[in-house]
Structures are given as C-alpha cells and as structure tokens.
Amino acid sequence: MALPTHPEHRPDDRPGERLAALASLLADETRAAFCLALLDGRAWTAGELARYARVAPSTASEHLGKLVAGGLLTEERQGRHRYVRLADPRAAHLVEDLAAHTAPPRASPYTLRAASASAAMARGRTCYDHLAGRLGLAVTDAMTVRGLLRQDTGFALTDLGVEWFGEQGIGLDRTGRRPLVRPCLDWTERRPHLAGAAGAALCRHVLDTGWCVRIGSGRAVKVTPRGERALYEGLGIEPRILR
C-alpha cells in the first residue's frame, strides 16, 4: 500500500524549480531589455519593443510569449496590435531591484545623445509608477527630514505624512493589498526611494499637475518651473537639486 503524501512534500511543490524558471525569464538579454523598457509603466506594442531591442518582430514575439506565460508581463490586443505591460507593481519592483544590484557599467565612449539621455535618466525618471533618480531621492529625503516619512524602522508614512498628502490634494488608496509605502532601491543612486501606493499617487499628481513632464517617449522626466516652486513650498527642496 502506498504511503500518503504529506502536504508539505507534494511532488508538484518545487519552489527551487519555480524560482529557477522565473530567473530564466530574465537571463536572456532581449527579454531583460524588454522588461527594463516597460518600467516606464506604459503599454508597448510588440513592434515598438522589437525596434527598441533591435531584434526581428518574430524574435520579439517569441520572447514576449515567454514573459507573458511566466507572469512577468500581461498583454491585451486592440485590432491588429498586441500591447504588453509589466504584470503588476511586484513585477516592476523585481526588475528594478535586480537592476539595482548589477555592477555599474565601465566607462565607455558616449555620443552626445547617449550622454544626454543617461544624464536625464539619472536626474529624474519614473520607476514603473513612482519617482526615481535624484528627483525621487530628493522627495524621499525631504519627506523624511520633515517627519512625513520614517526610515529608521523601515519605510512608514507618519500621521503628519498622511495629513500632508491630504493637504496637497493627493488621494491615498488604502483599501488594496499593496503597501502604502515601501522602499525601492534606486539603481542609479544606490539608495531607496519612495514606492508603494503613496509613491504611485505622488507620481500621478506631479505629472497630472504639470509639476513634471516626460522627456520624449522614455522614462525620463524633468521638473517644470511650476514644479520647482511647488516642491520648494511643499517640501523645501531647493530647485538647484532638481536641475
């Protein structure tokens, strides 16, 4: 007679195998490039990603199929177009955290255009749905100094911080499973910036109000003169830090 299988030792319970399968999705340079591009939080077509990664459309389609099947991306179709985006904030945080742990690239010759794009990304960008780069760090540091955010016992929004969001007219979604705040390791600054529901709400606000605008079609953003005034008045951030 066969012995019963203990629930903790079911044949299909293979955490190591599942982790290896997830890691293999990002072990390919093209698939990793797709995921990094999608950190802008928007949906891209398969053709746009193919051109971005400089691969054939058929190759892009094959890689996207694996990323969707593996749960890192989600897709939707509109007519002849296939749009993909990162599946959820957890997928975005995974990609960003892994990018932050990679060694910085060795110095290499830059074209003026490449150098400008790199500087813009380091100055300010979106990390899926929140602010990153020096802009994201400046906001995070200013909130901490003013007692709106605690970092000494992990990231936590204080009561004063909740009031500040209300005063700015920024609604906070506290009903979902997503944490209100969480740290996200910044891959250019190598320090944590504000993420979570509060980070996403703040990012939407600065873009909707025109405090920040996107640069081109990528992730880079820049602070407008209106945004410089608002961030100085609301958080005491000196404009020169944001330039």
Contents of the next structure:
Protein chains: 2
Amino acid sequence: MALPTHPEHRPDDRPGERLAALASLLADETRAAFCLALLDGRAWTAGELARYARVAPSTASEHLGKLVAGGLLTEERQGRHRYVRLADPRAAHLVEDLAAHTAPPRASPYTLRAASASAAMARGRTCYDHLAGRLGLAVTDAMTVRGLLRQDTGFALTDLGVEWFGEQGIGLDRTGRRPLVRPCLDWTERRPHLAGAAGAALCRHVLDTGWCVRIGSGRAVKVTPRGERALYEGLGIEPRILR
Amino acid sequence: MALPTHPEHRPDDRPGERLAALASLLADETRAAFCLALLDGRAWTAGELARYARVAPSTASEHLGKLVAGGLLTEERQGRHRYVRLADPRAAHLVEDLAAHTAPPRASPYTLRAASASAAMARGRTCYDHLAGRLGLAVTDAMTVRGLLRQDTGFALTDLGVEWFGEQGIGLDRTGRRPLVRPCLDWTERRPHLAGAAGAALCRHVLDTGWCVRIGSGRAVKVTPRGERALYEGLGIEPRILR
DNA sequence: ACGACTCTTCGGCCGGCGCCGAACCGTCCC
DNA sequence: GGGACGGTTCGGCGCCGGCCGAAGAGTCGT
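Could you please show the structure of the form predicted together with the DNA, as a counterpart to the form predicted alone just displayed?
Below is the whole assembly, all chains and molecules, this chain first.
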C-alpha cells in the first residue's frame, strides 16, 4: 500500500526548507551561545551550558534536544550527566564560519578579570581542535614564510610542509574524508590560520609534547618555556610575540 | 550627559547575540529560498522573488528589507523596480556553505520538464560567480591531474597553475581582500570545485570567449562546440563528460 | 492625463517558540 | 535508606514574527 502522499506535494518546491531548518538551529540566542561555547572542542554538561547562558535547566534541556536532533551536537550520557559536544569537525566548521561572518569584534572588556582572561585568549587558544589566537596565527605565518604553507594562491601545505610534519613526528591522517588542510578565519584576528586534520594533529602534538598547556579548563592555552624554545628553533617564532 | 546605559548591560554577556541574528536571516524558509535563488549571482527583482517563493509581494518586500539590513543582500533601485543581489562574494560563500551542510540531495524530480532542467543544471551551471556542476568539477579535476591545482594538501593553485592562467590571458586580480582560490563544496556533487577570484575570472573568461553560453536566463550553462575543443585541447577534458 | 504596474506600509491575524516552575525520574554519596 | 543533585517532561504564559489584503506612493507607457 502506497503512502498517502499529498498530490500537491512537490519535493523540490520548497528550496529553502532544509537551509532554513539548519539556520533555525543557530537562530536562537541561547542555542547560538551553546554552540560558541562548545567551539572549545570539549564536552560540556547540560547544567554547565545552562548556567553559562543563564537559562533554566529545563530550557537548556529542550535546546540541547533540538541541537542533537539537528545533527549539530552529539551527546554522551554518563551517570546522571549529559555530556554534549559538537558532532564533528564539519559542525565546528559551520559554527566557526558563521561566527566569522558576524562583523566587528566587540569593544574592550569591562572588568579586570575579563580583561586578563581575554588577553590570555588573544595570546593563544584552541578553536575546536586546532590552535588559534596569536599563537595560531604565529604558527601559520611562520610556516608560510618558511615555505611550508602557501597562502598566496589558495591555502595548502607545500611538499616541504608535508616533510616538516614528518620530521616533527606528527602523523598526517589522509584517509578520512576530512580535508587535510583548510583555513579557519578567526573572528577576532581577521586572518586565516591552519585548521583541518593537519591543524588538529599539530594542536594535539604541541599539547602532548608539553610545548603548550591549557590554562584552567577553558580554551586558552599558554606556551611553556620548552615550547618557546621549540617554536623558535623549529619555526623561528620570536617568544615575545606570544607574550 | 551620559547615555542612560542600563548598569546590568554587559557587552559580551550575550555571546550568541550576533550569531543568532545572522542565522535568523536564513532561518525563515522564504528568505532561505530567496538566498538560494540569488546564488545564481544575478540581480532579481522583488516581484520575481515573490513569485518564485509563492508569497505576496508585501511579504517579499518585508523579507528583502531584513536581508538588506542584515548585510546579506544589496539593492539597487531602477525606476519602479527593486533589484536585489547577494551583497558580495562573502555573502555568497556563507549561503553556499550553509547549503552544503544541508544533508542529502533530494530524490529524482517528478516531471519531465523538471528532469530536463535539472539535468542541464547538473551538466553545468554557475554558482554565484564561478562554474559548478559537472562542468565545474571537470575543470577542477582536469586542472588537478595536470598539476595546475593541488587538492591533496589543501586547495591552492600551483606555480604551473598561475602560469596557465597567464597563458590563457586570464588576469588574476590579487589585490582585493578576496581569496584568490578557495574550494566550493557543491551540494549536489559532494566534491569541491574551484571558487574564489580565480574561479570567477575563469567563469567570466569562458563566457566572454564563447566557450560556454547561459541557457535562458537561469544558472545553467552549456558548452559550445568551440568550448568543447578548447577544453579538450587546453585541459584534456573529454567532451562526452559534459553531455 | 490616465491607467497599468511595481513596490511599500500598515493593521490584524495566527501559529510557533522560547521561557519558566513544578513535578518527576534516575544517579550518586553519605 | 535518605537526601542532594542533575536532567527531563509537561503545562502554561507571553511574545515575536511571518503572512495576507487593502491602501497608497512612485514610475512608466500611451
């Protein structure tokens, strides 16, 4: 027996349907705040997000339901906690891209605490799974002037760059469907920095080797003394840029 | 006298505000349909868009007001017409990207007319200002295998590729802030094709030299016999791929 | 000057959705 | 077992926003 399809229903007669549905997920201020918070790549609990966005737990729960159903987030239940994170690099990319389109960075922060926190964020932070902030830019720029990355005719590693990753002992996974290299336009600095599988591998490497450490539990990262030496020797990055 | 700023208003206390505002523009089915239609890069009148999306002229007018105010569209008044187009390549890129995230391409078209129209679209079309469809992919792939473009470690023209543009007499404008080359992930074919300033220059070139012509007034383009020869001789593209 | 045409403004309607609090369920810890 | 805690479900409230039709303003052609 055939499904009772309405005769007037034409499949492509509503060109904007899917696009609107996707955009709707981010069209709410609370959900947008959730996604921006999750750009740090970590898993947050529902309660953390609720407090962060200053809404009732019940409200947050409903929003998370929509974001998960929409495929933007994945959840992981552990005991009485509901951990939630961006579903995959594609979802992170989407949020990044949209955020990058939201015009000017905001004015100077009000409190001292906020000022020092945002200064740390400006120095170095992670953006989902790669390095961003001045640190991310410094690495990207250093790789560019050293001929490891070319930005003048697109955005791609050179042969030299691929070699360099090998020398550093950073494995490049070229199997997945994820692009090896892509630019990520950060919304404070207005210039692209290295993202994609290579960017993620590099970020993992600098954290694993102790070149950088996370500050507290947030997105901000700090370069260690050892990391300063390594970045200077390996890429010619002046330590003072990172301070 | 100071402005009566509310003391509790903290500027970065609403992280998702801007993102949500931007997403809201596309979160309506009618507005989304408008933007998708405008991806052809042409200027549409308000009435055309209203008929296309099947809403009253008054409704369309209101939507256009929002899209223009949000910076996604620009308008140009001519007599009693209001011509509207995507504001810039960045806006087009945004819509493309979001559209690319909306999952699977839809099922086979119902009517014969729609089938032949979408077949023409699949063969070749423009996506804002560059080539897409099988034609766009064929060009991108041919450039890749000939070493003009590298996609394995990112997405960038090679030196050979820059040279090739020069040989073809296609000027590459590297002054603007627009990236020279970027990938555009099309939402029917799931692979990237050449976009950015170079993609636009190439598209302009094939239309100017008569290698391709637009079919009717839409986005679909057709390769001329002369174009077939040129594409075969210049890039080794088999004519049958384009049929 | 007149009518045809395009677009805009306004009022009003309606549905959807974001929000909360209360009640409830399950987990963890004493 | 009892209490604290995290999350969810449900009902209800209020508002925002998309839709239309009617009326009006500006433009073009005859």
